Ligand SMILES: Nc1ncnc2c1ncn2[C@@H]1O[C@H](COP(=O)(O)OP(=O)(O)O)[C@@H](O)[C@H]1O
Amino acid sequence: MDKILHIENLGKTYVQGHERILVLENIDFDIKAGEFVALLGPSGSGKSTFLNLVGVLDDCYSGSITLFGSRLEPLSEVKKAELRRRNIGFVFQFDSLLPEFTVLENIDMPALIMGRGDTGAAMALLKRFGLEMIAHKFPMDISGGEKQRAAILRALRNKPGLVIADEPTGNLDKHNAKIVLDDLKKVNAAGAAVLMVTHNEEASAYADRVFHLSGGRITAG
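Now supply the structure block for this chain alone, in the form predicted on its own.
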């Protein structure tokens, strides 16, 4: 199985006034194509910081990150943005759907931004996950669980090799959380790797491998 993410000696420090705050330290980490990996850690442990680095949303760090065969450090901002758009789908704790667009239009938005919008392809995703009945509704007219499921489909629209999910069930009740996790498992079964950050031990049971982030370091198990 090929590595789609390879991290060596990753470190991240924030500067506040005269104080340096070490958030991540000496992290080595890999994800293989088609894996489902969970990263557990309490609030404030640096999970979101880690995801921002992996997701090419932050480029201030030490060490090296190689994503889909490209080492990030030498890349221009334009090349990084292109790598991110083509290869990574994001699912956050809050759905961030655009309220003025229908669910179908929201799902198609990532492809539209890249100049290849196709609502037929977006509808195919909705049908695949049994959600075609909400296609022409607006976000305000659907449930929280449906919004989060729509956000997952939006993340899939450009057929990414890696889906990054940051506390995807953190805003849901137990019933809807299970549906969303089942959806992520389907995403994984279809071939995309999933990196899910969570503080929920039950959610981590869906993963092939589980890691813990504490004290700025990642440990397995």
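Okay, that was the form predicted on its own. Show me the form predicted together with this ligand next.
Chain only, nothing else included.
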């Protein structure tokens, strides 16, 4: 399969009381298997809104989204959730690890939810990224950079074809941001497509293609 994401004429409007906020309009967009795509845009331009739609976290939109060969609109909630769990890994800007579980348990969580938990496989991921020393620590006992790196490994746990990262370096200093970006590059080199939203112009140096979101539209370059 070549295209893993195909979007046609995507639109999104938030309704708040009597107010309608048009955030995305007329967007056509594709991602091919194995690509690293960066999306830049000012705060409030709709980047997270876009990622939530692509990541099947929000199903209120106009237009059509096809993910891994399945058009989303006719699918039931259950089918959509399954498609998401099987194919998509998420990395968020803010710390999203569960505080009452160790790093190892957090990383294994997506597999556990699918009924195939295996901390051995989670440990293998930690080793692959040179992070086995934090396996048995709790989130409150590791650094911000380590938290994001653990979140990336959690996103990889079900071997997704697409990793969606929403400003994964937004809360990190330069040094840690580079480590996290290098991890994402490694994820990509291992075969997963990456769709990353960032404020950081430098981060686009990691991407095969760069897009800008503003005024509700996505433009290349």
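Note that the rigid core is defined as the largest set of C-alphas that superpose within 1.5 Å between two forms. Worth saying up front: this structure is predicted, and the values here are computed from it rather than measured. Positions refer to the first chain, counted from 1.
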{"item": "Between these two forms, how far the Cα of Q16 shifts once the core is aligned, in Å", "value": "2.3"}
